[in-house]
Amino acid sequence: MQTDPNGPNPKKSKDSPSNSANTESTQSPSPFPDEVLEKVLSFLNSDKDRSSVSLVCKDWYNAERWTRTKLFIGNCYSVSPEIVARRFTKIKSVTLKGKPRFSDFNLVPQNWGADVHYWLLMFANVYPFLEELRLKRMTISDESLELLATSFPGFRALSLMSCDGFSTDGLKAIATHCRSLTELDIQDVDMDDFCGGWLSCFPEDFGSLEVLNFATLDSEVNFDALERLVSQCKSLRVLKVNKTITLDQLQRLLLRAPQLMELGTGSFQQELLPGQFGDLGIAFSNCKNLRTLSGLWEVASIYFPVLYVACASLTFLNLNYTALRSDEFGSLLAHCPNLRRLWVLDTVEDKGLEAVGSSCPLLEELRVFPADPYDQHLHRGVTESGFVAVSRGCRKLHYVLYFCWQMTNAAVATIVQNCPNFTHFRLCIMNPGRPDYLTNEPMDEAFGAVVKNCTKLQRLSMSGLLTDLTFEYIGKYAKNLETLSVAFAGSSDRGMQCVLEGCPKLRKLEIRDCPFGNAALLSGLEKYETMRSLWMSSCNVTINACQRLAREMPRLNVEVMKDKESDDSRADKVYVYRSVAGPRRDAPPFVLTL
């Protein structure tokens, strides 16, 4: 059997870009016929296990790569489409990640790259038997997505999250082409919404639709055809609509699909009329599979009673578009019991998390997000008091996200005793370098008590006033730490360098505004290479640092990106990660690659 010989060190590559896409062994074959080993890696549906499996010997390399049909790249710059299409030769689901996280707050300039264009012509000659492909941060144009619509005649399921450059004439395309689509989910997107008419474009005898998501698309939609959609795909199981979509629409929605398991409800401001009111009723009640909620555009509470019916089963509830009072949110929440999951603005105040914490024993998830983040009334929202209200009566919580104006050592030691096993812990003061409120100390002790108590932590946020204290313990105590995210946090280099030698998983460290150099930067010479990226903005960071780090660790793809009125000897914007494709052909003009 022929192996690749694009293969990198496997010592590098358990954590190589593509899970071991490039990846070989030399160690003695295995003992298992061909067809044995084949048929047993085709049950493997973990990339980490298959990255695992392909380190064995050059047999079980070549059987990982002969049975493999799904393909994760959480950079699409760390691997190119032709290494891929080398390794590769049975691919039918693809997840492809682009910009950095970062570009969600507008720190990444627009037009920096990530067109999925070049690796869609790749896959329509290497593999014309793709089903399914999920992109977030990605460029897809309409061009892009007309090309996918007609290139893949069993194409099944498209996800586009966070994704640009594209617009509703591209939705028409893939509605237009795609006979056997699955599922279609439009999520937070920056498109062109010119009309609602792409929904038209399926055929009249289309019905394989199981999940369609455009909830957070702007204009009308077509409700005939959406209705029709609708009622003639009988395995429909989410069905989210944008905030044009009326109540006495979705009454007639459900009816259709009294199947969903999942339902983004449009606005809820319509007035009914008293029949009105009760067939909606009717229609929520005879949803029995119903266990995701969200939408709720503008809700009255006056219509809270037609949702209790189905709040019994629901596990996930999403309320990051609907600004709730306290008493509001608390008599909802009294009729969802078996919650897991629970995202919320912080309209609610302490009190309606005290309603979560009496309410919802079995959540494990909790998001608070600010209804305004450029509100400094320090009354409004939610401080530590809620979130400790939280931990006391969820103590299965193991995921928070959680913004706040204020917070104290105390509470965050608190919570974490309450609940210690917390693997995402993200905490957003959203005063920059704000202390404890209450005694004026750096709020190092706090993120002390997460690390030491969390053992399972794998996801760290953190924000207020934070010395390199803090960063120490995180080196000594966060020994499971994949991500950690810094905004104006730190003293000095040593806090990033307590970090980089002290947690051995960690993968991406996102970092801005914190006075890390280049003694910080370097510091990481070898780390960088187990790592999938590091950013760094508004940092002490020079030219000349990077381009050490450039030439010391030439498997590393180091880019700056400038920002116009600076030093000409500053990298505003820094972006590293590891890539077995070299520097990317793609770059902007105001990406200086190194």
Second form
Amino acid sequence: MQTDPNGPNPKKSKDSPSNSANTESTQSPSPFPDEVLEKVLSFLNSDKDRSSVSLVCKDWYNAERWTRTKLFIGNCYSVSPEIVARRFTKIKSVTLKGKPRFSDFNLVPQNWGADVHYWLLMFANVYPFLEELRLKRMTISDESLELLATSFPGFRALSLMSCDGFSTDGLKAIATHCRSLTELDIQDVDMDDFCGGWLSCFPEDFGSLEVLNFATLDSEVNFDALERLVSQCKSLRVLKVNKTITLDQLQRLLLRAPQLMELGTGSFQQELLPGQFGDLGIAFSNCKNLRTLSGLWEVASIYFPVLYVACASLTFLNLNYTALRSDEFGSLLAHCPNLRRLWVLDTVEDKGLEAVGSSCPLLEELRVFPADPYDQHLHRGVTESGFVAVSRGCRKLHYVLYFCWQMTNAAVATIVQNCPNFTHFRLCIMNPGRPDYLTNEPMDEAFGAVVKNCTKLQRLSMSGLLTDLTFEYIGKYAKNLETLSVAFAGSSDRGMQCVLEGCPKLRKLEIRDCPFGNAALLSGLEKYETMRSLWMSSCNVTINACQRLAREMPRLNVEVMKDKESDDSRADKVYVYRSVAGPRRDAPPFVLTL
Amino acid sequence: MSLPKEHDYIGLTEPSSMENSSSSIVSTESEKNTVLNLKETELRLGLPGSDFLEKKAGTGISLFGKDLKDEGNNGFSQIPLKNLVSGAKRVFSDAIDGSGKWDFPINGGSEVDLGNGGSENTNTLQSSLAGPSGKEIGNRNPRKPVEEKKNDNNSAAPASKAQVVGWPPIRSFRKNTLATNLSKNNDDEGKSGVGSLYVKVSMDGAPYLRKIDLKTYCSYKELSSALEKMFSCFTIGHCASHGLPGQEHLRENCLKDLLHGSEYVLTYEDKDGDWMLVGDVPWEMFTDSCKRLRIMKGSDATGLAPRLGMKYQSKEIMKPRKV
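Given the form predicted on its own above, produce the structure of the same protein in the form predicted together with its partner chain.
First the chain shown before, then all remaining chains and molecules of the complex.
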């Protein structure tokens, strides 16, 4: 993370000659008054910088904590509400992340925890001026939403990503009570959608929304209420509606909000009269600031021409719920020369990806999702040649998430030669443990090539048949790696040991179905305190080893979940994370805290 | 060097096979890499990824990574799928369910619950590697003679698409949404059952919900047995947690009570928001219109359908009724 470029760098002033004498002693007075220090520090936004600042000396620690307004907690159990409340006094914005990432894929049982309610109670007491709450993988109940809506008069922004536990009743509370709401952003949530009436709960004169994203919800909302809302919110820049909004409704919304920068459409499939078709085209063309386009549920590609004008300035096109053939996709793409980010379904096949390579030279991020992840016979999907084609045409590519059924070592080597700047490389070959389909060799050399060529690599997800050699490569070359996801890979403990020993910046390690056992787990004894968390499921780890880990490293929380039918010694799911708050008190019965 | 370490960490209750395999690791350690590489690259007849099944069958341990445990065995000869089943019988027995079908009703989409879901992880992987890969090779890689032979030898491979829990790593929201989109966009492909259809299942009195994929069942009977398994632990009342030993014998009694007896009825909410009794309409119509399921206490189920509070015979309960 960069230091805030707008603010002076306090560390620089610390090193200047006039201060060199007074670095460590807490008795000598600070070179300048507290207010000045606090003012200077208030320009710092980055968490990492603030962390560094707080470690300089006691004065700076205090100055920092009195001026911090944004709180980022990457693991809600690494710290407790009490500790946070004692340290910081002026928090206005909170980001909290809860469950391990593998909970997205049903590997974490329901009621595991990460309930935000206790945090909200503390916030209501200590931070009455709270304005923003962003939650990821947390559980939030309707009661909590009600508490949120009624406890903070200045509350402005609510963002819920991959959360669960609430319903549209909770949204009603937010819409009703949050008079200054600027952001309501609901993504990928598991909620009960009873009806769309929540939208009608916004007061009639309400006009402050800037971001509204309810694409995930199923129920129909009152369109008149939505239209009124959109026309009154003059600063609305992000609008993502759900599937129930039809094309002609969309057209009316666009007319009211030509200033939109991000649009998520509703259903893109409706029989339009010729006049309506023209009107829709005009409405889109009026949106001169459109940079992001998503939604496009149930698309009828004959309507794509209405988008062409807007596509010219698009930087992010999200088609990950739109099943397009390669030809329709290609003709749309031809109008999107400025794309930086593209999310697409693999129904476009390799041919579609070739079009990406030729139409989008500025592309930096590509995500290809599987249309049918469980049965490849229904859709061919994409192969290694599609990926190679993109790498040839899009030399600035640095983020990729690619789901495919087959891959070769040679293809990956070519790809990373074309694009050596990868920071995020996530390759998912959907058959577990699949070798290079041409040579039948493990995919070791593929990921070896990735880590050797891509020195800036921060995040890596691997798949295919992989031996310990892959991990040796990672340990040896991936010096900037922060997040590693491993599944059905490795041959022995040595694999995991190589990574733990060799990757100095590793923060998150998630492993499933690998033959790593106790030796591997315990080789990371000291490493885990430098990381956010470790997840190991369906590996070879025993409870005894976990107990030993817990005994030797008291500042780690070691949690084990057992599968019912496994034998007693086995630790089926292990979650290890550093914490200053001690073992969590809300662990459900199926989580053994060691 | 790794053996002493591993013995230190292997607890008292380690299964003996684990220790045997540890020693086999040591004895071949020096040649470990060579042997491994040879075996990795050896062209042999077998399903891709069937290494997993072969090795697991040999050791009886349900792991899904490549491991060295079979270094000493001739574990790489072709093993017909039947033998794999018997070799790993502990993990398969629950899933087969006497029907002989390899269709695991509790698939990768269901929530892994407090302990009940555990065995299903192993079950579904075993089958997933056996099943789709067989077909995949034949259809997709006509240029690859080695893999075509594999296909021939495994014509007995199960036809279902069983799944591993949480694999591929796709979010649940995406699974559901895609299913709906694809079935609308691909009407002309002539395929039914594209994608998956996750619905929540709640049971009165249970502390949490489950989610199931309706597309993996073909009939009410399958659905019913899957639900019985999932919710049996709750019918025992408060001791319904979570892998307590000694619970197995209680489960059998409660299975009978669950849906076949008079205590609970299975209902669903349809697209119009109405709550209906399960079993009245043809299966396909049911899956098209079902939004969620609820296992209700029989006493609460009055007013739902013409057959108010009727007690169903166990055999009749889940057959579609003609209207």
